[in-house]
Amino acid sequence: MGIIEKKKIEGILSGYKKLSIATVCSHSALQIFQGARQGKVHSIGICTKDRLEFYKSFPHARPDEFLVVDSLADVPVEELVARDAIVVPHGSFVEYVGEKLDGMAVPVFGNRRSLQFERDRMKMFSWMGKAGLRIPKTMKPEEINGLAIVKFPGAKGGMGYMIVKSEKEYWEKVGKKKALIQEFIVGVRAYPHYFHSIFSEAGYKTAYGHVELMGVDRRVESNAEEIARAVAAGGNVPLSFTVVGNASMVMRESLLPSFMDIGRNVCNSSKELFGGMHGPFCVETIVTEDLDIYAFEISARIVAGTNVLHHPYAEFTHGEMVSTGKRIAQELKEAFRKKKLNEIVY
């Protein structure tokens, strides 16, 4: 399925008389709904029956309205358009809906072309290269000579990732599954999350707006976090990287200009490659003992690390604690007020 023409989305937006924010009830939905409430924007939760009780249980972070579906992959497009809704994509949305999003006739916050680049790792690496980021070496099975990490397609929160040390071990563990092999960089994992705005004057100036640093987190992974304790106790535990949570990080201040440059370069290169990106995104990095920063992935939408709401950098930028969810509502409200939704929605 090809990507829907932007003119068709602009035609849908031209009929909108009000503004609603919608997303799938998973991943970072509570934060998105809370941000909509704080911004006084109507919110819609696309939810399965088994999750209704949970999402109704948070009075200040529940959607104003639920659309109940049989599967989170079933986005009720016509009902959303009838409610003047703009969809906010997140990791679960990208995983469940997949390529169907490309042709979906509903307005999406940001540039949906960016999600094509996130989904296709070769496109992502070309984007990262154009942004001038330092990237771990990718390799074929026969090129493995030392520690390498094997990653599988999709936004699965690290589930199934594994470490191999040789071509033989790769074929034994992976077989014929489609996978990406990268050199394993030893360092501290840091996940800066950003927000690109065409209205704000905060942050670093880009070719078409400003990019703000909203926060930095690290992922709490099972069982990578506890592997040393298990080994010390005499266990023979395989290393795994399934994300079970996130923790806020405060970076060494001398590293922050480099992280700001990374955010700006990602935005500027996106403008050249696919017309730019709007709203939240994350660059997944590792910082080595020599303070070199390697970037190994771009998430072209809100990430779960933003659920750690109290990041100092957002407060340094806005003078108060502003979550990414609230920042989304602010940006959409401003665009709606200025009749510029078509500039940040596709």
Ligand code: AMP
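From a predicted model like this one, the values you see are computed outputs, not experimental measurements. Positions refer to the first chain, counted from 1. Basically, rigid core = biggest C-alpha set you can superpose within 1.5 Å across the two forms. Compared with the form predicted together with the ligand:
- Once you line up the core between the two forms, the Cα of residue 178 ends up 2 Å or more from where it was.
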Contents of the next structure:
Amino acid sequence: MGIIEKKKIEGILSGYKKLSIATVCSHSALQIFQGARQGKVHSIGICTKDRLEFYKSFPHARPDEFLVVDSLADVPVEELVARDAIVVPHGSFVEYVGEKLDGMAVPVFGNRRSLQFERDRMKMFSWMGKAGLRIPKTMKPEEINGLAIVKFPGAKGGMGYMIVKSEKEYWEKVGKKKALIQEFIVGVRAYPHYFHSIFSEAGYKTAYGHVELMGVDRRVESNAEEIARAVAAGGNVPLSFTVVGNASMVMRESLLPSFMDIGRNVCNSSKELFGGMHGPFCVETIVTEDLDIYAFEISARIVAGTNVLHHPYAEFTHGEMVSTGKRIAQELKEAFRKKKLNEIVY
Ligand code: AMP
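Could you give the coordinates for the form predicted together with the ligand, as opposed to the form predicted on its own above?
Time for the whole complex; same chain goes first.
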């Protein structure tokens, strides 16, 4: 399916008399609903029956209204438009809805073209290259010489990734399956999350607004995080990278200017490639012992690491603790008031 014309979305927006925020009940939905509540914006949760009890159980973070669906992949587009809703895409949303998101006739916060770049690894590499990021080397099986990480298409949250050390091991373990082979970077993983705003005066200036650093997290992965215990106990288990949670971190302060530059460069290159990105995004990085920063992925929407609500950088920027969910509500409200929703919604 092709991407819906921007004009059509502008047409839908022109009929909006109020503002509401909708998302699928998963990933960072509680934070998005809490943020909408804090900003006094009506919120809508797209939810399956089996999840209702859970999402109703948080009085301060549940949505004001539920739209119950059979599958989270079925976004009830007409009901959302009838409620003047802007959809906030998150990681699970992007995963469940997939390419259907391109053609969805409902306004989406940000630029849906950015999610096409997130979905397609080759597009993602071209974007990271244009942003001047240092990227781990991609290899053919015959080029494997040392630690390499093997990533399978559609693998989510690191599930099923493998480590190989030689071409021989690659063919034995992976065979002819389609996979991306990448140099394994040894270092500390750090996931800075940003917010691009067309109104903000804080953060670093970009070609089309300002980019704020909201926080940094690290993913807590099973079993990578705890493998030392198994090894110390005499076990010989393969490393795995299934994300089970996130923890906030603060960076050595002298690294932060580089992270700000990375955020700005990603925004500026997105402007050149597909008209710019708006709202939350994240760059997944690994910092080596020489303090080189490698970037291996861009998430062009809110990431689950923002669920750790207390990040000092958001507080340094806004003078109080502002979650990414609250920041989304603020930006959308300001755009609605200034009749500029068209600029940050597609
Ligand atoms: P991804 O699905 O690309 O976000 O990767 C999932 C996890 O795999 C990351 O959080 C890292 O722990 C690990 N990982 C991915 N790429 C690399 C790499 N090039 N070097 C080392 N670890 C990596």
